[in-house]
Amino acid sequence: MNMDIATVNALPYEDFVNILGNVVEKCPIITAAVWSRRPFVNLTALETAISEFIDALPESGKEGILRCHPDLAGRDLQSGTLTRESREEQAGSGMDALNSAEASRMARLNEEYKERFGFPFVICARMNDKANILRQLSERCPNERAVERARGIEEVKKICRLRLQDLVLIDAPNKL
């Protein structure tokens, strides 16, 4: 579905929040907030509100946003339970094609994360291979809390832009 802004910013608070309720994945709160913020110039408009948001957010809210999201290969791709977002970010970084090695240490190296952070590991898999979704796994989990929730807020961005631009022409600005 690509809708211009137009069309965006016509839609009934309801259709908006159904439709880009999960650019910023189990999120829709954050969709819900901005629709008020209509009509938006253009797609940059849009996104710009939804970072402001979340940027305003106090450390919790944002820790909140990306406890919302699934761990890479695990559980949730494995039932068959992620969104349909995160199922074909997943696929298309090779998460769901992981050897029994890769699978063992991207698991370990969740929970690690995990224990360590108390939010699971984020990053924009449309924009890496699984090869580098492992080594950032590993790098990262030494760095500090603080450090990895904004690094985690800044991929959460990379996710939603990418979303956006999935459901929303990048055109022409709006007549306001």
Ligand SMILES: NC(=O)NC1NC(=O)NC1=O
Contents of the next structure:
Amino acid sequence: MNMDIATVNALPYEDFVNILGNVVEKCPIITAAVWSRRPFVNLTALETAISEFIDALPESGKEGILRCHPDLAGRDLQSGTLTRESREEQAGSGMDALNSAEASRMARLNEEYKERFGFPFVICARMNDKANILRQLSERCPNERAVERARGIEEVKKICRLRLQDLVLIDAPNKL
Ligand SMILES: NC(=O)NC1NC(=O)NC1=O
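Now that you have shown the form predicted on its own, what about the form predicted together with the ligand?
All chains and molecules follow, beginning with the one already shown.
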């Protein structure tokens, strides 16, 4: 799919949510909310609307967004129940091809992280390789909860930007 922004702006909300509903993983409510802010002058404006909606949420809402994310190399990957977007991102960073030592390290650190914070470790897999992800996971574990909440949300926004770029032409000419 590669629509220009004018096409996005013309979508009824049903189609808008169907097509763009997973730009934030399993959070179609965010897409549905920002539909009200059409027309968007360009892709950046749509991204900004999403970002502002997220920033306006209480901390519990931000943690809720993080909790909608599947673990990296976790149960959903094993069982084939990831969303298409997440499956492609995880495969791209080698999460589906860990050796057994890496897989058990990943699983142990993910559990440790979730135990400490009550939400999963989130990182933009498309911007990181396997070694980098494992390093960040172990480095971020000792952080404060508020630091990790903010850090996780930053990563959600990076994931969102890349997913949007797969769907909408960047700064295509608009008809406003
Ligand atoms: N936990 C986590 O970071 N999940 C993800 N990251 C990403 O880029 N795609 C995901 O599903």
